[in-house]
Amino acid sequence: MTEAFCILIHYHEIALKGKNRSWFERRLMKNIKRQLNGLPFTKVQLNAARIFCFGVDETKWNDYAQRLRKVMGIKHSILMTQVKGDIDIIQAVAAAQLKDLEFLSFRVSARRQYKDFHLSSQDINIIVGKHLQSIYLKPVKLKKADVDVVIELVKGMAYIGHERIHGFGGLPIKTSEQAVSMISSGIDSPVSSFEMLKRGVELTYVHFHSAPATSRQSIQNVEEILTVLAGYQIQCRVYMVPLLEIQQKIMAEAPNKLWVILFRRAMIKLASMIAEELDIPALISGESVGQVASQTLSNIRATADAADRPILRPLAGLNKEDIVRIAEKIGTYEISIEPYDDCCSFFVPIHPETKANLEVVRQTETNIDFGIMFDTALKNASIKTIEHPDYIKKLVPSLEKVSD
């Protein structure tokens, strides 16, 4: 019997695109090579809405999952053996792998899209699950059962597996063109993140810090937080932007109560300044509805306003359990929790403005003479390229400043 190994993909909305599902699935496809670099495999290729990687190591399987976990735009993907079209051959093989497996109940989930086989997806459910039966003396359990062996018939060949890894879903990164997204090292922007994420949007992060008035200890967070969520797109920019001189400028000038809504304003067209260099058209924020005195919808209105693109807001809906939950699935939470100094709770005032009147907001700002400032703080801004961890050792601080 010859068989070899390989990894079935099933993608997950891609499935609904029409004519242009094609683009998204070679978008895919290049995504799973570049996040499977270093790794051994041949070939990754497209079969009947399936995507199969070739050529792979089984006894790596699970540097394999954990790295295809990290793939926008997967539904999940399954180790299979690869056989010859054979009923004999496919029971057999799927006995042979529940030798060493421990299990109180089992499933069969066949599929098939070589429909010249003989035998019906339910017809080889039957057949293979009474064999298993006959071997192990285990029931079969069609809900949540505690393995199910999959079998799929695609082109003559058979492929069975059980041990199925399910992704985030989405869309593959660089599908829905780039945007920035503005982080802290707080809870929120990074789920904010790598929701955008999810849609396929590739992210230039921004990060606003008061050194030297707060410690560094935002801005090493911030650099933890993005070699995670740098695992999904494989590599990202940050540019970090000094905030201080304008925050001093704002407390001088303005009324303490609308401190906060002018430090965001403030951001907001520091980001919208670098993506406007960048050509990104987008901007992204972690805001949540209500969260926090600036978040309420007169605020949110009130900082809006500075921005010259829109602002994505990816958890405005969601409560913060909903919120804790996703930074805790996908590895940010424990970095977040950690002590910092963010550069606008620093200041925030002990009465801060919860509903914000736009036109007396943008005639402070107006009296307020910022001269260059905005200016002087892109280009004394720096940019640090932060890449897949499994790719570099290090984080390599890149000497590049912001253009003028």
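Numbering follows the first chain given and starts at 1. Here the rigid core means the biggest group of C-alpha atoms that line up within 1.5 Å when the two forms are laid on top of each other. In this text, all values refer to a predicted model and were calculated from it rather than measured experimentally. What changes on going to the form predicted in complex with adenosine-5'-triphosphate (ATP):
With the core superposed, Ser298 shows a C-alpha displacement below 2 Å between these two forms.
Relative to the superposed core, Asp279 undergoes a Cα shift smaller than 2 Å between these two forms. Relative to the superposed core, Val289 undergoes a C-alpha shift smaller than 2 Å between these two forms.
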The other form holds:
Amino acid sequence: MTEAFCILIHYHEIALKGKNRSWFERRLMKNIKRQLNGLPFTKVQLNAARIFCFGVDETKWNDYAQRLRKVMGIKHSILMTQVKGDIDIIQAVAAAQLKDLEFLSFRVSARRQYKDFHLSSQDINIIVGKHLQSIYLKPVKLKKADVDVVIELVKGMAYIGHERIHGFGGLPIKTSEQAVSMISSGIDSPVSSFEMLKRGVELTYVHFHSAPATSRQSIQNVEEILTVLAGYQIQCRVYMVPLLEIQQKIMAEAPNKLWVILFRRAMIKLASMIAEELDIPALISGESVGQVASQTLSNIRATADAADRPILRPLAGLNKEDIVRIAEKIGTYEISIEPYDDCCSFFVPIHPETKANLEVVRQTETNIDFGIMFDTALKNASIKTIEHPDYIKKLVPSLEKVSD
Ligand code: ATP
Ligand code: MG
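What I would like now is the form predicted in complex with adenosine-5'-triphosphate (ATP), since the data block earlier showed the form predicted on its own; can you produce it?
Complete assembly follows, chain above in first position.
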């Protein structure tokens, strides 16, 4: 019996798309190819709303799994053994796959993509199920079985597998345009960025720092966080913008109650300028309503007023514990809790405004003569491209070829 291996990939939300579904599918396949670049595979093919990745090396399944988890739009991926569409072979392979597994219950989920196979999906479920039961003496459980043996029949071939890894669902990156994400080294903004990546938005990041008044730790932490987030889009760009001069001007000329709001407005204005230059339609921030003094609705209004485009706040309605859970899941939490002095927390007054009056804020800001400080800050920004270590060029010399 000759066996080959492939990976079967299911998507979810794309299935709800109408006329433009194939555009989403093509993007997803492109993203999968980019993500798997450097690992062996021969082709990625769409078949009846599933994606098959052929010619894979099953001994590297963990590497594939780790990469595929980072492709937004995927519901789950399963390593499959590919054999001739013959029921005896199918049940032998299914039995062999369960040999070293510990399980108390199982189920078989067969799907037939070509109807000339002489057995229906239900027949296959029953035949293979009985065979497995006779060998392992374990019950079939249709809901929450320990093992789900997936069998797909496509064009004369059968695919059998049970090792499934879950993706994050959502939409493939680059199907939802771009946004500039304002990222600190705190817990929230890495999560807000992740949530938008999940919706298919390609991100460019901006981080504001107060060096040399603060240590460069926040910059390093942000770079480390972005190394994790870069994995979802393979590489990303970050603008590291010096804010100190603008902050000092604000501190010299505005009442300290308004400092944080004016710092935020400066950040939003600078982020908007970058977005304008890059022709990017939206900004992203990690605010969560009421979480801290600067995130009351009045203060959000007073800061958002400085933007010339929508600011998306994917965490607006989330509780802190939910945000922490996501940060842990995506691997940014440990980095975020490392000590750093953030450009805002460093200069926070004892009694910051919690219910800012927009008119007062506007007037105070108008009275400050910033001159060319904003242009200077952007001119002095350093722009870095950050790549996930899995994709460093020497490992993936042909990255450019599949990049777009
Ligand atoms: P985070 O955990 O993301 O730092 P936070 O709870 O500390 O958020 P704030 O300090 O009020 O909240 O910041 C609100 C949002 O403003 C952040 O989520 C982020 O999007 C943006 N922001 C704050 N500080 C910076 C910074 N230094 N550079 C870029 N964006 C920032
Ligand atoms: Mg913060």
